[in-house]
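Just the one chain here, the form predicted alone, laid out as structure tokens.
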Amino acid sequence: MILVTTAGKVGAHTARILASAGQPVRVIVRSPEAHQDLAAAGIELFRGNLDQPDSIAEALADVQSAVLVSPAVPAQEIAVIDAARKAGVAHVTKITSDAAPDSPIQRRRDHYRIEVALAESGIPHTLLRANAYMQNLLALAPAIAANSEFTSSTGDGRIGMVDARDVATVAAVIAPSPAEHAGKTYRLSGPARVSYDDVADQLTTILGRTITHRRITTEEQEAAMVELGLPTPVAHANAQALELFAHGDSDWTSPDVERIAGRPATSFSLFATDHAGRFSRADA
């Protein structure tokens, strides 16, 4: 049995790929009723809570391999790691980022704490360091659909954006047969470094109408996110991340997706084509 925590953009797709390959897979979810599409795909839904150690222990029954993917809450992921060690789980695949103890981004510092706990646990493991997700741009889709423009504080920064589906594919390759991957760290990106101006240009081509990227300051970016309803700490962290993009923090690509998945990494153009309906006008 392979356990996936939890059913987010990477976890749900990882579970689907595993199930379609005939692998027994279980996903921890708080509300199975909200994920009946996963159940229909042959995925076992475990009603659980990562804040409850007993719940985690039950979810790990008969589990040989775990995919650890959640919103980087150290107490939760470290609880999973502790329970996995006690349960004798043979391998953990952790989805992470460019984690560092001194990163200005809280999420990255949290990922670092989790990685340290995983190393200290003694469980064989593999780290998947994902670049920024293309799916994050879907948050801009309503503005693009309504006004044919979007704003950001990324400036001229280029990002080796990765499709979350590619990260899931890599995790689904490793989790059932982890031996050759244990102890390794992979860097996952798309095939090209893309600026937000490039995003606008590619959307213009795909959607058949002019899409404009309007540049704003980091302070304006944070205020806009708060106005959209994000909690202030989340808006602050996201604005920080975009500022780092502007300074080249995510200006890298890697061949690891293609090397492990056995196919090219998804381009932004293909991603945008797949999601063109999200970026289109409501009356189109």
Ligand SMILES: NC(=O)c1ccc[n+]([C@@H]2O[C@H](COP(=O)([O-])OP(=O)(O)OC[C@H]3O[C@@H](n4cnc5c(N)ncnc54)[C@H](OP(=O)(O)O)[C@@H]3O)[C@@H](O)[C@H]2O)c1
Given for the second form:
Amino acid sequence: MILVTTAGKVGAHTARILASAGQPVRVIVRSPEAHQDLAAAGIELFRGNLDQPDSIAEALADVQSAVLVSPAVPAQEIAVIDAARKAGVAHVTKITSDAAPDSPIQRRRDHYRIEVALAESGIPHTLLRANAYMQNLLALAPAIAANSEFTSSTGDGRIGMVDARDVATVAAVIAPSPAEHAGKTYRLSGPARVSYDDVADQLTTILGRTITHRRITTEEQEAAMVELGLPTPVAHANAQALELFAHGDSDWTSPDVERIAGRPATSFSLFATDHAGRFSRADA
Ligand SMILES: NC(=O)c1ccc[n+]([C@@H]2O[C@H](COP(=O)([O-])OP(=O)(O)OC[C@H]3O[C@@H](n4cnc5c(N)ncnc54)[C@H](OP(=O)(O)O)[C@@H]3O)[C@@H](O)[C@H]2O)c1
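Provide the structure of the form predicted in complex with the named molecule, given the form predicted alone shown above.
Entire complex below, previous chain first.
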């Protein structure tokens, strides 16, 4: 049995790929009622909450391989790691970011703490260090649909952004056959380094109308995210991340998606084509 810790963007897609390949897969969800599509795809839904260690221990029964793909909350993921060690789980695939103990971004420091706990657990594991997800841009879709314009504080920064579906694909390759991947860290990116001006250009081509990227300051970026409904600490961390993008922090690509998935990483152009409806007035 393979356990996937949440049914978010990456977790749900990982579980779907595993189930369609005939792998037994279980996903922890707080509300099974909201995930009946996954049950229909043959995925076992386990009602649980990562804040409740008892429910985690139960979810790990018969699990050989776990995919740790949850918000960067050390208490939650470290509880899963402790329970996995006690349950004798043979391998953990952890989705992480550019984690570092001295990162200015809290969630990167938190991912680092989780990585340290995973190393100390002694469980064979693989780290998937992902660049920013293309799906983050879907938060801008309503503005693009309504005004054909979006704002950001990323300046000229280029980002090797990765489609979250590719992160899931890589996790779904590793989790059932982890032996050759244990002890390794892979860096997951898209095929190209894309600036937000490039995003505007590619959306212009795909949507057939001019899409404009308007530059704003980091302070304006944080305020815009609060306006969109994000809690202030999340808006602050996101604005910090975009400031790092502007300074080249995410200006990297890696061949690891293609090497492990056995097909090219998804380009931004393909991602935008797949989600064109979300950026269009008709969907606004
Ligand atoms: N976004 C990026 O650019 C980026 C880049 C690199 C790495 N990452 C990392 O990728 C990982 C996965 O991100 P994602 O975007 O796939 O996540 P996501 O779509 O935000 O999904 C998070 C999931 O966690 C669930 N969850 C939250 N609290 C829970 C709890 N207490 N118990 C059980 N489930 C809980 C949520 O369930 P509900 O639906 O019930 O709320 C949701 O399904 C994260 O570790 C993130 O830091 C993200």
